[in-house]
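Okay, so here's just one chain, in structure tokens, the form predicted alone.
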Amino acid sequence: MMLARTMNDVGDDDYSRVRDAIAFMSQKWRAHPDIETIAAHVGLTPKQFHDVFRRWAGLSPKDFLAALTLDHARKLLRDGANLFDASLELGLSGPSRLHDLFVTHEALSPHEFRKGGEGLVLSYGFHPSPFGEALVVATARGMAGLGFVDGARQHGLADMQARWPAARLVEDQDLTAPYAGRAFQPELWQAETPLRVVLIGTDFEVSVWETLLTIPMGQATTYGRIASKIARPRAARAVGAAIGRNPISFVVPCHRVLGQTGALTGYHWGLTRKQAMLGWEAGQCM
């Protein structure tokens, strides 16, 4: 389908090059350092590296470098902070709200979270992706889960299976491609045909996976405000550890949550894959 064949062009090589170039830029941003240094870094020649980095993200290394630095991520929440304020304010955390994925979203009952998934049927499959290679989970409702293989394929499995302990995992690769398709393809973001994702936890954990579908591509915000947009704001803690356990990583956007002071902070998947996210939807709005 087309998109084994969109990102295979890319190939796990680049990733793992442009993953490697990521890493190095985020340590040495500070010295600016050329584009025949970080390509020698990853061992290619310069333009060999310019053409898979920009292939890759759409931007150039100078421009994602640029993305890195501290202050493009102050810039960052400082701009989002109206936009995901507004969002909130004109009513738009609905559950059929359209946000730049097209997502349209539900919840598992409480009733149905508490038996841990028990009597669920949850089908999974693997397929590239432009972070790497994606697990994606899938219910008949939906897409249920997102996550990411560094490794051995068995341990992604084990982390989303920890999730709902009582389901059943089912590999049905042609079941889940269509839904990595519209995650990771922009030319099939449609507000016609919006991606539907089912959302399992708690009725905390839903209501700041909610919070977190309301911020726009390009912007970012902090745990504080979201704490403060679900009417706990004293809970900022607690936000930062239910985004921790987001299943559906990227098209439910914890990636654009910052600390207070506009610092990158931790992420589930790595935080090199959380510079390279904001990088990729960068690229994206330019």
The other form holds:
Amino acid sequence: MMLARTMNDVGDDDYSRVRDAIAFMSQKWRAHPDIETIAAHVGLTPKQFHDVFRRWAGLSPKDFLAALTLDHARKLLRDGANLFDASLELGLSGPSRLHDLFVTHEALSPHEFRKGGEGLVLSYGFHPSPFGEALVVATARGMAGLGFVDGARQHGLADMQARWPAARLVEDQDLTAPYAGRAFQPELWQAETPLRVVLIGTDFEVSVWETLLTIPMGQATTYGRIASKIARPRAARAVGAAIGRNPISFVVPCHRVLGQTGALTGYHWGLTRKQAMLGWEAGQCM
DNA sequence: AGGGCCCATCGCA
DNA sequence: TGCGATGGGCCCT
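Having seen the form predicted alone, the form predicted in complex with the DNA:
So here's everything in the complex, that chain up top.
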């Protein structure tokens, strides 16, 4: 417990700087603050600031911030206009070639969790991640939840418990640790050893989450396009609600869904974290 | 079975 | 901007 806590503090240090920088930028973008100003605000010299970003995402602060502009988001959406046509072709050639983090998934039928996950036993554990301390939830069949801790761990746990009120959550770090390790290390994303994921939701929710899994890293789409993809072109808002209930954040990449205009619109774990994920992925793609 | 309410949307004036 | 249509999920009757 104490050991995990210490490791996490160290691992979190870069992210906390990045997070503060994003938050500062979001407030002050009208004034066009330069790199030196942002570095000073988060308590670093420009050199230290630069090093933090290189270490954390593999790119410079300048490139990172460029990846978060509205212009960049719009370009991403233009380039990805026929993204689902392309991924359909890929999907037909391989059963689970989903997302760069190769994932195999299965869905629990509504029958199996009718009363809010009654009879389900879920293991959970807390682990360091590039986006703050992560809370991983898993069954014997695969990863079922991924959230983040802001403040007390108890809050993160309550968030997961609320998704399956009748399930029993049991702490088991040994079971969840491999999932946390895999999810955040792109060099471990291999087709030969896909990450097993269990999607627990209604038919509609599962179809939305499956669509999310086909969005490649570094790309983005909109709520409306997902609605069209699942043959419900007017259900963009329902899609938004379903995405908001995605239990396996990051792995099921709901952060790659933007509003029609390229605006971030929303994120269950905070818009700052959504920006951090998009910027981090921009670094992984270079 | 059906009404009311919430929601990370969207398009149009 | 602001507003109304929209569809799914959930809770209540």
